[in-house]
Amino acid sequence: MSLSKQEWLALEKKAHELRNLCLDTTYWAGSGHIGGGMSSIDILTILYHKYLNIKKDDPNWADRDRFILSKGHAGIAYAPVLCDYGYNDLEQLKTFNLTNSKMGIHLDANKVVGVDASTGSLGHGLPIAAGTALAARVLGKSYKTYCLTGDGELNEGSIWEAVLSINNFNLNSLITFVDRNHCMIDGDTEEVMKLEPLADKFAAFGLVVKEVDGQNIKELCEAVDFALASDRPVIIIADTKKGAGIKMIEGDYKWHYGAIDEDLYNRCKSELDEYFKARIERVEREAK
């Protein structure tokens, strides 16, 4: 389905709000995985505000689409999405990762409404998503499963075992994203453990690969539309920037996890406003 200018602008506005909430949550917590949180915001935005077939008043609806955050440390971005959507009280974000909070640094499906699987140990989410998609087939359900992995997470062998299963069982109801922000906790992915040629690797495992600008909502939506129409499993490699929207941390692996004080917080807020302005200008140039 084509993305209208009005819808694109609305998604940009929501993504801007969620980037700010991610920053707010990092500030309230004192620190967090802000780099990988910011790089994944656009993917989370289109899923929760365009594609996921879910119900605000019934988060456990049996026929809902499933979303698995395989890169569970991006909970600092996922928690704001779930609270903003209405599944959880926004006030809970002020206690994120603090003692006795329901909002732990890796979101617990037994404590946070809307979380389909507890993740955090890398490499677990995609195998869970594959099982969820296979369960839909066995049960005769039509729901879709979406999974978001990180590129550093692709070092885990269980990811590639899951990809083998996704291909073997032709799980085309599962749509997988790779947040390809090129950084992991201790360096550039290509310096720590080379991934390229990444698209060729996934293709060799039998998946259909789409490579897009992961900070371009229009391209992301086009990729999801393609995947929904495909009779084969699709993986979307979303080329992103660590810390997207905040110039001072963009592309810096040292901001895989970081602390935000008041001065830094105010500077980040200003940079997010500038980023949003530039994104709206792109919509005005490119929207039909």
Contents of the next structure:
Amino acid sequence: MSLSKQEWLALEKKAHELRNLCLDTTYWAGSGHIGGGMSSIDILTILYHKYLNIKKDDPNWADRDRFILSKGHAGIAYAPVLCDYGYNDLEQLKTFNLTNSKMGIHLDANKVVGVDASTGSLGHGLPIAAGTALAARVLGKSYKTYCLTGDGELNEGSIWEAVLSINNFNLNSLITFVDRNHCMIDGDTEEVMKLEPLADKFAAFGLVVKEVDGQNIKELCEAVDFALASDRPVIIIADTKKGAGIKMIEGDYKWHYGAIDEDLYNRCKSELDEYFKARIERVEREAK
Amino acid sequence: MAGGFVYTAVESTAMSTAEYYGNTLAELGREHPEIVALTADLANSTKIGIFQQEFPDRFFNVGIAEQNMFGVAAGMAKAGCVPFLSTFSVFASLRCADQLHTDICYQNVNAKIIATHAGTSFGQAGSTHHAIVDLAVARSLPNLVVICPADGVETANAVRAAYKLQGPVYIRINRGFDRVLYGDPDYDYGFEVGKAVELHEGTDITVIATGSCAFQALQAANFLESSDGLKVRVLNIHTIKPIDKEAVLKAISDTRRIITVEDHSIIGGLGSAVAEIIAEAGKGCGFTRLGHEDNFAPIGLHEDIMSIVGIDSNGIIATVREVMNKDFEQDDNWDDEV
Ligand SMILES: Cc1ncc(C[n+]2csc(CCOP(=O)(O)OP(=O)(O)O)c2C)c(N)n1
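For comparison with the form predicted on its own, produce the structure of the form predicted in complex with the partner chain.
Then the entire complex follows, led off by the chain already shown.
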């Protein structure tokens, strides 16, 4: 099922809106994990606006698709997605990180509507996702589980323990994304703790690996379509850029967590606009 | 300072607590080539990176793999190195609890865990990053010395002392800046592992505090002295284990009323340690523990959380007044106790 040009454009527009909301939230909060937030936005966009089978008015619907943000520090991107979708009031974003807010850096499943697991301690989300996928089988349900990990997060042994389980139990209802932005806190992933050859590692563990441009909506959708049709579990390595959309921070590991003042905010806004323009031009060029 | 060392590491008062740690470790590194440093993608956040700058060949970033880091450190220690390892307190005490238990404490290796972002000092990150049970875990592990310094200068003291001790040490320090308790780095207040520091004399009641709560307790004591005429003894118990039993027993006998204050659960940390001493002493003593009740803390700034939880000076003042008004010695009525 290929992505129509119209649908692609609509998703691009949504991703642009969500990038802006992520920036706004960082500005309102004063600072945030904007780098790893921006790299994840396109994945979150296609999930919440194309794939996830969820109900706005019934967030706890037992048959809903699950999404688990294993890289929980991307709450600064995830909270805007959940508010924009309608699960939570958009005004709440202005309280992000404030004392007694429901929304802190890492979203709490007991406080924020639509969050399937309280993450933030890295290496926890994928095992939980394996669990919801396994439960679907036991309970005879057809929901899918989607999970998004960081790449630095893959250093955690628990990730590889989960991958063993995903392969062993053949959890093909679980679709995993790796936000492969090549950065962690202390530097480039290949300098701090080598991951490559990453695709080969996952393949050796028994998963079907898809490598795509994680800032390309069409490629991401094709990968999900492939995974949905696969009878073996698929992991999508999404090649992304930390801070994608904001040129001055793009690819810079130092922007893992950063503060944004008014001046910087305004410059980021105009860079996001330029980025959006270029992305729309790509759609015009590449859409059939 | 016991041992009389000069704080060349501490040139500025405008340093975060972790920076005192990083600088002290670098200083120790100059004196002792067997010191190595390990972190799990938190070189900058924990300030162990200051050691890295000076000794890149003795520094190892194991990536985001804390359990592995504890195991590697145990191995290095067994071979004769003295590893200092740093990550956030919540991960050091819980993610790595098994490694801490079996690789570090059971084998009694000479490794020093300097765990940062303690208590609710990383308040906005929420409960995944709050460490409010780490003292309970660490305190129960045999062989482990557990220290919770009150500020940067005390952290420098504790880190130096940890090196001198043979065997595992767990030190938990806060993220960011602590209120300064020992402003002048050259001021010798007699830091000694296992010895309480009396911050304020008093005969009416004793407030026993640890970590960032020590400053708050001192403020409360000063205020209560001028406003209520109360003489509040304040003890800074920086060493949670081995705890200064003598100082607690003396407080029971001298003041008959004790309040503990900590940025930690009231279960298992300083409050529990003091409660055990009081109970075993068999003497009547009014007693209240301040800390996190059996709850996860809210999201927010550290100082806000401390105020909400009641472990800031206001909370301490209110509790002191409450405990002072309790006529426990003559109280034969058990209805309100059960
Ligand atoms: C268990 C654990 N260890 C350490 C941290 C601190 N931490 C938060 S984000 C991060 C780096 C994550 O890197 P990556 O997974 O690549 O995320 P991204 O670059 O996409 O933001 C670290 C070490 C944590 N949250 N959990």
